[in-house]
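Take a look at this single chain, the form predicted alone, given in structure tokens.
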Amino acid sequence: MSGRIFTGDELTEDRVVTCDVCVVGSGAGGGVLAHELVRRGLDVVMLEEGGYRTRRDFDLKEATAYPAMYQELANRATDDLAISILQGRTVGGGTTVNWCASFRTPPEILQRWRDVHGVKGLDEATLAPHWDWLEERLHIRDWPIERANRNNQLLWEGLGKLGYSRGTVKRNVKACAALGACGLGCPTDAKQSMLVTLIPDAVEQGMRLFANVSARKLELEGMRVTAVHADVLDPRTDRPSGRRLTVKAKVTAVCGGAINSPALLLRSGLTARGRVGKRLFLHPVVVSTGRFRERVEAFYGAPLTVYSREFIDRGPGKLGWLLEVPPIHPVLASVTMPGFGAAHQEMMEQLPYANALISITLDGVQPGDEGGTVALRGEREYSRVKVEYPLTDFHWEGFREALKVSARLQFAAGAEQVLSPHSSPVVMRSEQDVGLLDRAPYAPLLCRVASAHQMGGCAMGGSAKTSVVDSTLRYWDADNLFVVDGSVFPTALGVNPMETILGLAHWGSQHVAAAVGGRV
């Protein structure tokens, strides 16, 4: 049976489908769990809120791709505005534009789940056959550092200059150009996303995908799930066409990430006690500015090829981080780094002698650190999503030292300047300014951070009174509700999260299709 891909314009009145299984969501956990229910002869329905666009529509622009493939057009935000938030929102999600490095779950991430949070059955072992799958289909191999770009070379040898540890990064590409614009489509192909793999492999098995459909709402009698509610958005404007399609299955399982997850369980009234919602983790982070003599040109070439984990554990009460550096594309360039006025245009001037170094820090495995919270603005199915991440003198010490790091990084690769990312950036000619930065003020919007990783507002975990969905990935008061997606993390993961959720949602397909009564 071969199944269709249905965009919003073609669904020009409302309409009731059943199936076994609906998946709502189609980024990495929705992907992969699409793929494996399939394959195990079981009829799937997937709903996806952003568009269908494949590589004949990535032409290398960032004006294209942040308002078509972006959340909130690549304007989220927490509410205070102190933190902006990249995340994807079309066919493949977050994997169609992410910058495709892949990492397995850290062990000692696993082992607390287990240890703190009851999370059971989860180990490497347990999930290593998983990710061996994931890896082969996927092509996630090493990318050597002979072939990473200046951006990533510099930081390479700020590492091994200062003695710190250093390693290069997996990533799921397949005859790779490293255009550098995998933050904006692959145009090759190349990268082996959702979008290109395991929903083309689904929908050939079947599967029906909806996209510029936006769950709205679950219903519910009892404790079962009864239909899934969606608006059809026109794919011209992204606005309710005020069509609607409503989705009968046997089981639903609830894929939209880490805000917008626990977002569709507060719409429908589902609050597992207070907990939904609680515990969202954004590995938030600060980007440190490096200029150098030569020419970097960090918007060519694979964009994230060399990572350090020197820093992730500095001990009881302290926020640790991981180091990587990101593509530095015009826009992203222009909304990250510091500065106002002529300022920030002699800097975007000299933007191909540009490095930046980002500190991605591991929130929510020390004591007393809950992270933010999703909330709604008011009780309507059209309420507004509400994002709230209070930043403390715990994530400023954090955020302080590990500018300093990337400072004296920067300055070892041979930088002739340093900018920090405050609105009056600090500017360090040489290692002996690093101090300089002790003397800045640490505070939401004069120090700018970001997020590119969203977990959690859906917690796992052994308890209905402490967690969301137990640890089969079941809402712990539905029997037919599953969340399969990055929003179960009882904590971050202090690496790139693409990979952890492949393996979760891998390993937890057995359990989906458990309920629906499918092939283990």
Contents of the next structure:
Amino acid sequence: MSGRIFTGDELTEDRVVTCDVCVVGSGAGGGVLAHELVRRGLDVVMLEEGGYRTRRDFDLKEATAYPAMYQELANRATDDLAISILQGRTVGGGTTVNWCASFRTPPEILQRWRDVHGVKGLDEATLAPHWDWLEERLHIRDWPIERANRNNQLLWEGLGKLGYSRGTVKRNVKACAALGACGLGCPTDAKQSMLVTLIPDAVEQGMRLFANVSARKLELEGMRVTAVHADVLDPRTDRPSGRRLTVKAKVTAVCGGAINSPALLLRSGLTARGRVGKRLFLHPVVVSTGRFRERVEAFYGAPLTVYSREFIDRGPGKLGWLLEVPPIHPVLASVTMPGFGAAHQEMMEQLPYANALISITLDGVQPGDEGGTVALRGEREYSRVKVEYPLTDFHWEGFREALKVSARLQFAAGAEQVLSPHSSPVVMRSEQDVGLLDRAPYAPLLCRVASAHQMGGCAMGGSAKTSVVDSTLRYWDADNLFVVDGSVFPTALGVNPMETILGLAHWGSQHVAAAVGGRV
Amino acid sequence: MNAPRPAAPEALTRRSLLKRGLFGGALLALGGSAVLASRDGLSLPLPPEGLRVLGAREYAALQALARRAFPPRPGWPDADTASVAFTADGLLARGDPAVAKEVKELLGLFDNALAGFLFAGRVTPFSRLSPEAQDAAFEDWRTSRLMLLRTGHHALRTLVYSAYYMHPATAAAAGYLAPEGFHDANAVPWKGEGPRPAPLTQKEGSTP
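Having seen the form predicted alone, I'd like the form predicted in complex with its partner chain now, please.
Following is the full complex, with the preceding chain placed first.
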């Protein structure tokens, strides 16, 4: 049986469809889950509010990619705009537009989920066969340092000179031309995203995928979800077309990610005693920009292939971080780099000589660090998402120390100048200037913070009093409702989250299948 | 131990910003400051294609800001050539209408002489200030002790930079040329009907 991908322009009248499982969201969680359910012979319907963009749409231009494939045109942010949030919104979700970094979950994080949050049955040994399968199918392989672009080589060299631990990053690519445009959609289909792997596999086996369809509300009767009510969007305008799609499924799996999943539950009146939307983790990031005499051209080549976890554990009460380098394309660079007017233009003119070093902080693992919240502006079906994430002295201390380490690394690698991410940047011309960072202002919007990883909001745990889903990913208070995405993480990870979400979904599919009566 | 603390009470939100804007409007009505608040801003010819979200004054205020962000520079399009405010209008039209409404209100506040007086003691709309005074006024918002003004600065700055750097000439000026020969605009998207296309095969490379 062959399934079908439908887009909003094909849905010209209201429709009601029935199935075994409705999967809401098509990213790392939804893509894997749907594939595994279809493989078990179940009838699966998948909803994706983003469009069905394929390699014919991936023209390597930011002007095309950001408005079409990112949440809120790539302008999603916390309510006070202090943290910008890059998040995918397209078929394949984040896997279509991320930078391919693939890490298994750090063992200490899984142990923490067990010991502190009461998660049962989810350890390294349990997940290993799931990761093995995924790594084979998605061609997750090491990207050797010899193939790193100059941007990553600079990090590698800086880490080596200062004697810090360093490693190369596994990537889910096959026949990669290293164009550097992973964040804009891969025009050669080298990236083994859900878009080109498990979603087409599932469609071939019968899955129906509806793109440009935004799930607005779950209808419940007692302890069971009876329907998912969704708006059809016009692909040209992204506005509701006036058509509705209703999915009546035996089981519903919410896989919209750490912001949209809690938002859908809240719109549906599901709060889990106030836990839905809490413990949102963003891996808050600060960026240090180095300028080199040589051309770095950080917009070309595999974007993220070197990392260091040297500073991930700084001891009790301290915020640790992961070090990586991102690609630096002009639009992203322009809004991230400090300054205004001619001074900013000069920086942009030097973009080919820039290296950016990101410190991805590990939130949610220190006592009292509860992260942020997802809420609604009002309680209506069409209310907007409101993301709040208080930045405190705890964060600013970590950011400041991370920026000092970054600057030292960049100077060690040969930078002639390093700029901090302050709105009025600290300009450092040698390692001796790093101390200037101690005197800079650390406050929202005076020091820029970003996020490309969203986790939590529907935390998994051992008690209905402290979590949203149980250790089988089932919503505590509904028999046939599961959450399968990064929103169930009880903490952040300290590594890029894609492979953890993939593994969790692959493992969790047995529980969803069991709930519908399929083969486990 | 340096444990996390709750957010500072000054952390005002975008909605607070709007309320402050509306508060400014209420002051106008109650305080007899109509002359100040209604002082005309810059007037610019509207784009022939028309505007979808911004009004004429909001358009002019945003373009005035863009002119300060992107002064003439060899090899780069200036703000007018890049049609920054027009592009921003298109971006706002593609996004959430509620966000567009907030940005319009923000621009209203930004170019409002009464707000300028209340926040900075100046009585001229932003778009009518001298270039140097415009730079200073925008800088005042960046460094303000009021979170709401810093938020406004960030929102407007992000909007003009996003719009400007979406212009094809700016990406090239910044050194980024999209690799050629890889994008196939005629590739047919598979939707499940007929056989699935074979994966592309090509030689792996370290750089394009």
